[in-house]
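Just one chain is shown here, as structure tokens, and it is the form predicted on its own.
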Amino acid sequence: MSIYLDYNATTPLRDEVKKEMLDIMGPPLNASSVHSFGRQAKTHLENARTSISNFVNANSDQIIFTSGGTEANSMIMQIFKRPLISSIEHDAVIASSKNPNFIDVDSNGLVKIDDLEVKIKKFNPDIISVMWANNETGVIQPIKDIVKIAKKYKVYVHCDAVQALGKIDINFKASGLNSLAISSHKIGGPVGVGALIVDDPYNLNPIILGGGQERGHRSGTENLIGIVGFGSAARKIFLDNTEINNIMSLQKKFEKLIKSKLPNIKIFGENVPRLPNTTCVYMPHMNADAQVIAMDLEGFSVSAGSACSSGKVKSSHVLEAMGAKWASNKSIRISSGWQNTKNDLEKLAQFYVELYKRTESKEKEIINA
């Protein structure tokens, strides 16, 4: 049985959460109903929507659930002209901004806080959006700064925190963001939910109209069983502090192996704040797409940067963008999560040890030859 090392993409579906959704799975429960039925439904939704709150420290209200990171990324970044956002953004924000303009990062794929004030003196956005965490190399952003340069010049700043969810701290109201975007399937919950957090929910035009569902937000009868799902993920890790510990103890034992071993090799990000659970690696005798087979015929499976391209495997824009194009088809991603254990993590570590020997041999003979 394969070794699940891709949280990043997304997470299996806890047990409690797949209980939840079972329990009303089946009676024909819709929120907008006025009978019994729909004011049991209306219950269920609005349990969820407590709980995610209560999770990220935002007003119920303020929650308007999706069908995921994606669709409420979108919902912000298309209202606006002039968007100016960081290099490293998911493709999710990337694709739809209007004509963005770009912040610069460093070496450890960091902001440039003084690009960023550069950038908004010369281009005057009416939006910024830096994402609290890169699913690539788990790289944390300084958001406190951002948002703080970012109110100087009263420019409306929205983050991409589907990757930081239930990883870090998030807290809304302290913040200063206007608006979040947060995702089920990275916290154990379902796919095909999310929602955005948005400090005014009154002041945000829809882009899907009809029914006028989600306070007239976002239209569409709401996709209770996932909604549901995604409440008692969120309840699971408010109330479970221990388990993102557990998960950093073990990456970071599997980092130290690999180093103890290869003391040359590359890990993204490995000096600056970083995910507990992502180890981005570089390994320069193979290409990225071979690696992850060769993982995956060995029983591990992780990945080359997001799973958001189509099942595409291509060069690593966030490795670009940190100035390591040389590397941006040469690293994978190994994510972790609560179901890994200490044998898990202690098997992959010697496989990739041998795979970089073997493939760092087979260059030299060629070399040699």
Contents of the next structure:
Amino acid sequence: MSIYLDYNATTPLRDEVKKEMLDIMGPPLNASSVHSFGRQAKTHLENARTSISNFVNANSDQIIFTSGGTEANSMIMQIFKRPLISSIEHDAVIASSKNPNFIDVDSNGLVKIDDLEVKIKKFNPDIISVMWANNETGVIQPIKDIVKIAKKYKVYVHCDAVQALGKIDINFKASGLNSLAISSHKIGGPVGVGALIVDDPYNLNPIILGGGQERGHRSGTENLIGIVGFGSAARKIFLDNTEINNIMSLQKKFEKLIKSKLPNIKIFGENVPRLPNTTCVYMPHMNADAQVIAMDLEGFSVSAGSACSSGKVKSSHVLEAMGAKWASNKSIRISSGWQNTKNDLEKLAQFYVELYKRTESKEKEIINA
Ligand code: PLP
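Alt. form predicted in complex with pyridoxal-5'-phosphate, vs. the form predicted on its own above:
Okay, now the whole complex, with that chain kicking things off.
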């Protein structure tokens, strides 16, 4: 069995989540029905909503369940006409923004606050969207500073917190954000569920119309089993946040190990705040897709940060925006999680170094031939 180190792509379903989902599977559960089955479904739905609102410190009526992070981002971005977004946003934000203008990032992948202000004055945006943490590099944005500037110019601020959730503290009320997108399958819940959290849900323009579920903001019979799983995963992390410290120490150890053998190794965002589980690392003599295959053959599941839905590796727009075009198709992402052990990361470090040295000496042979 391969060692899974691609938690930023998706996570294993937690045992306790699976149990809670199985416990309610079977009976007819439509939360809109008036009879006792329906009322039971409604109770499960609202309990999950409460778990998520506690987890991110929002009011429960500010939470709108969606089919995932993509829909949550699209729901907001499609409303606005003059979006200003960071140049490292996830495709879910980029593709649903109408003619966006972009905020530059520096070589560490941090949004340039001065550029944000310049672009606000230049483009007069009606929304600013900056992700909390980047999916490829893990770099964490200075959300407080971004919100402060946005408020100064009275611009709506949205944040894609899909990768940040469960890995660092997310406090919606304290953040000052107007809206936030989150997703279940990045925290040990099932795929196909997420939420949009909005400070003023009555100011929304729903994109899915029909039966008026989610107080009219998102129609369609709720994916109750998925939502219960999402709530369960949120409750687990809210009540016990110790696992992330363990993940952080393993990931740090991994970086230390590879750096001790490869002192010139390039880890993106190494010296700025970064998600505790994410390492985006450059190997000069091998393309990212070949690295991913080599890792897979050796029993490690990692990814090229820039893999798209077809599974094809495309050049990373995130690394390009950071001024590292040279690394944009030669870097892979290692993202660990709660099922990983010290042994997993030590073994990976050993193989990574071996592969790096092997490709380096091959390159030398070719040059000398
Ligand atoms: N935003 C970010 C930063 C992500 O990493 C992802 C998924 O990888 C998404 C949005 C999309 O979330 P979902 O898969 O729930 O649609």
